[in-house]
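Coming up is one lone chain in structure tokens, specifically the form predicted alone.
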Amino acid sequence: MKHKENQRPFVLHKTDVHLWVIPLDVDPQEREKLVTLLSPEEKKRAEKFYFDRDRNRYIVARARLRTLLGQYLSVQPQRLIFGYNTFGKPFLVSPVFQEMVQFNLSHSHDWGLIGITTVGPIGVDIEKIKSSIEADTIGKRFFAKGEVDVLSAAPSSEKLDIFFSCWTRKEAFIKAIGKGLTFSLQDFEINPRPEEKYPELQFLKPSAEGENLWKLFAFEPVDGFKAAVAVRSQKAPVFRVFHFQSTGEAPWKH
């Protein structure tokens, strides 16, 4: 696996998965031209936020979903349909845009995290690095016991970066496969320890879900926030970071 931060965005090559960090706190005009990139569904979704602030950045979020397949499947992004799995997780409707990319989003207060790949099914996670968070007592609740061994030993100096590490590693792994938490937390494992990028995962239990397939890789977006993604193939991808800016020629930089 590799992860490289030099080529242009809006190309996909066989085993390339994109990853767009994007910030989603974004001035008034800007965001009410956003808003007219969202289908009536979502426009709807968007009024039930009580917060101003979580309203304007599921708009954001959405719009900016919208904007990156679009460019990626030469398509305007009003005209993409969504559906969603049983558990929440959204696909394109049109079975050919299907074939041609498959896509996760994730955000997390300011920053929202986009993947984008042919390779096959996709998750990613992002998240705040919070320290009012009680690492050991949430990790023993939910973390398998590998991971709570590396977490209990860690200094304290250390724990949350650990926590966060693994958090978004398990969370990227359940949006990929779809299954929503019907699939435990505590029924696979992953390296939690931040500085391995390419965490490897280990099922703890016989699963049809294809243990030698998953490929993870594991990166810090922007300072205070961790992130993750897990894509299911059989080559190693290579995963490619770009981060989404509304100013100047294009779109990104690296």
Ligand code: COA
Second form
Amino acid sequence: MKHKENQRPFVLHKTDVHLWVIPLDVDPQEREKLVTLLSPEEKKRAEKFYFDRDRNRYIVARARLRTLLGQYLSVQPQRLIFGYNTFGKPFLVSPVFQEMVQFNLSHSHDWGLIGITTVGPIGVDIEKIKSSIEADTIGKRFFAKGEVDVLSAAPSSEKLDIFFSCWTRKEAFIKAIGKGLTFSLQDFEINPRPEEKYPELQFLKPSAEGENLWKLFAFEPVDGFKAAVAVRSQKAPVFRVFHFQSTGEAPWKH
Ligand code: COA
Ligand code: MG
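Complement to the form predicted alone: the form predicted together with this ligand:
Zooming out: every chain and molecule, the one shown earlier first.
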């Protein structure tokens, strides 16, 4: 496995948030190996996908999630047990592991993103920038007023960039709190400007979610994709991006 920076992965310091960018299309031989890491429930879920491509990507994302968490926790990936909150957010069932790491996963087309940290609840989102999106129309439907204002005022050449910056940031926050879309997208506002790497979040209605505690980080994981992460943290987190590269061998030690 390679990573972009010199820091050793798999060791989380107190304020670290590690972001793993993961290619989801792998050769069939490798996928055969990866599927053996999944639990019976995950294998059952994989069988339910209609398209092979979606099934394959789900398998790779889940297997990489297990592999990475296994590395941070020094546990074999197969031994990890996931629970799910009412809205489907996965967490580690073991209270000991829960204290050691929190995580979240996202996928879009052939890329996945996994965020791992000890700082607090985390949400991540990755999205392929699709030029077919009607940015203004969808933005007006889903975004908060200040976000729509930025989008509407932008020249058409910048709209897609702003739209997907806004979308990934909002979704990362929604995923961090783990309540899905029961938390209204109109009740909070983020800075959607693409050049803002650490966008601020503001609640537009009184919220129990702790306004000043949310820290966001936005980045371009690979060409043509946007990504964002949101964490609830008292201290300023240190965000680090790693690119996962399979060696073809099991990247953990027994
Ligand atoms: N909270 C956080 N994470 C969740 C979750 C929840 N309630 N439910 C599932 N997840 C995790 C899972 O690991 C899931 O992947 P898996 O099933 O392969 O393990 C992963 O998040 C899915 O995230 P992503 O790939 O980003 O999918 P999505 O964009 O299709 O769905 C959810 C995002 C999970 C929040 C979905 O419930 C949802 O509400 N989607 C609506 C999207 C939207 O309108 N966003 C608004 C942006 S302005
Ligand atoms: Mg998403």
